[in-house]
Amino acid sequence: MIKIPSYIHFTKPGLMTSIQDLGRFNLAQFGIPYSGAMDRYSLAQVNFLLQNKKGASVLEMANLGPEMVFERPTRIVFAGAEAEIIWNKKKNIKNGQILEIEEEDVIKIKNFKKGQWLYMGIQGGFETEEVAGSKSWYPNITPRDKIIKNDSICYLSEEERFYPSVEPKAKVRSDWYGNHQIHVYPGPEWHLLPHLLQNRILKKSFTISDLINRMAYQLKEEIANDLPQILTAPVYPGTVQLTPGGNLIILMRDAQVTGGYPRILQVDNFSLNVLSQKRAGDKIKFSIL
């Protein structure tokens, strides 16, 4: 099987476009964050549809998508957020639809209609730098942290016939992240909260603030509390911290590996994917597992 190194050229970079895979593991003792795709469920979907390896690297995009030109033929597919995707002059490209890309084809990602993070898988994954066992981009760990204008990224072009594992126009549903309920486990400092406050946190709906990025999502509503500060302790993607000022901060994939705020809850792995697709203004409600 002949594979030819080829490039995607970005005429517009988008706002938060980067390469991500499943992230880095067993390196927290060195202060290296886990990183990886914000929504791993969608990453798994595009790799399954293209018959890629489970953790093959994908293109992650948010809010304002990029415009790109492909050097040679390949196959791509989208999952995650619902966005306006234009393939040359063709509109209404759906998530889950495998696109047979030809030389000089253009893909434009316009308005995001639903969800926060969109993923583009490419046959075989991207041929980018691997650092500490992962291709996920992260500032000061990998040479690049986001796509910039006139950037290029490498892939291997394969022209052999492709046999998809499912219908090539399979519909990928997005209603799985419409659920407002976020499943959580009690965190190490949960027991320090009075029962009244625990009940309030579990019965109340919270609003995603506009302070959201790959490191953390902050909630709008505040919870007044008298929790003592803790010594710096391990934190993970999905750890919910409660600050002395009453702010609830949910750590996401690019979060630091230690923190000094009480860790009151830990978001379940699948719910972390659901949470990642929430946008500013969306409501969530915690549910203890």
Contents of the next structure:
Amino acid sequence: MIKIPSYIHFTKPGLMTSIQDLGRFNLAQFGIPYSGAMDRYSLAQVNFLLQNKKGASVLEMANLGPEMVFERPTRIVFAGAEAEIIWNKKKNIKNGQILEIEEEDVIKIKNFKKGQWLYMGIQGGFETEEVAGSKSWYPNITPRDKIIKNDSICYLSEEERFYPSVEPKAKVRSDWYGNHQIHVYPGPEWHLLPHLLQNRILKKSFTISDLINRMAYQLKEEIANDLPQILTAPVYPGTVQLTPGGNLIILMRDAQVTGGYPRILQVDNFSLNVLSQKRAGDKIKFSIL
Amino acid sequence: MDIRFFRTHSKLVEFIWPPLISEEILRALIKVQYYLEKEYGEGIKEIRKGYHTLSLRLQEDISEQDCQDLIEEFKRIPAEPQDEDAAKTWTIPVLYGGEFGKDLDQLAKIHKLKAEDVVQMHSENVYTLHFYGFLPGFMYLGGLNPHLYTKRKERPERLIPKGTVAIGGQQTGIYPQESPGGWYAIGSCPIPLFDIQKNPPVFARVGDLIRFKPIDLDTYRQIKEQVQQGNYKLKND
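Following the display of the form predicted alone, present the structure of the form predicted together with the partner chain.
Starting with the chain above, the whole complex follows.
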């Protein structure tokens, strides 16, 4: 089996395009965030369809999507957000469909119709730098933190596919993240909130603001409160912080490892994938597990 | 010392000491952390520290009763063997004021002090490294002179340069990389504090002591040059 190092060239970088895998663990003691795919469920799907290793690295994209040219043959598949994917001149490429890429093939990602993050898996994963056990890009940890114009990323081209595909036209559904119910556990400072505020937070429907990135999603509605400040304490992806100004900030995969705002809720692991796929303007409701 | 616990779910629990920035609590946290790693290491995915909190992500489920029992166990841990884990003291050179510490005068004015007084107060104390957080390699230091406690700026700066020594709230710290921030920049440290290519990527261990030593512009430049040539060695005693 011959594997040839090959490159994907980005003619358009997109806005938030990066390489991610499951993340970088056990380095939080030095202040290093986990990072990793915002939506781990979709990462698992693309790797399963390609029969890759479970945590193989994938390309993570958001609106605006990139445009790229492949040097040599490989196989790719998409999952996560629903976007307009154009393969050479072919439109209507569906998530879950395995694309047999040939030399000089062009992929363009246009309009995002549903969801926030789109994932492109590639046979064997990407051949980008592994730093401290992970290929997930993060500023000052990996040499790059997002794709820029005329960037290239390496993969290993394999002419042959030495196993039968699971299903060349598997249907990857995206209704699983349509649910606006976000399951949460009470956080360490939840009990400092008066009952009235606890009830309001659980009854209210919240709107995702446009302050969303890999570090955190901020909600639009404000909850006036007089919770005391806390001394800096550990936080995780999924920790919901309530600021003195009343903002609710949900920490995401690139979250710093400690924080100084009261930690009122902790989002359940699977719900964090659902939440990550919400876009500015989408509604969510917290429900306690 | 009174220890409480909070169990977020069956695999995430934190043990909470009284809410103080204190060396005594830090030593207690370290002692418990070593004990947990030794006795229950394989059941624990990760232990994180805050000033008075030890947070555990677990491999195995933990019940409320288990947490209660653990607290009893913590109280019976024998005093730690000192020698091998003795705290080191690191001396970090700092060029105070000027273009590198552009907020020094403003901070002095807030406290009705002279800039020299701020420098003296900041460099005569010995600080304790409580934990890393905020940015990769950012040290949370306890021990700032209460005269220098300064409310963070209303509007955070868009960019604080790498190496900046700053004061915010009851804390002082060094920015290991450039970042936005609301702290007052009082100086700059010429040596890099974080290198992901090294294992560990930082020089100081939690519990170590940090001292700041004022240097002049010439020394600052010399050290920078030595760092670039790769022959600067940070000293500890």
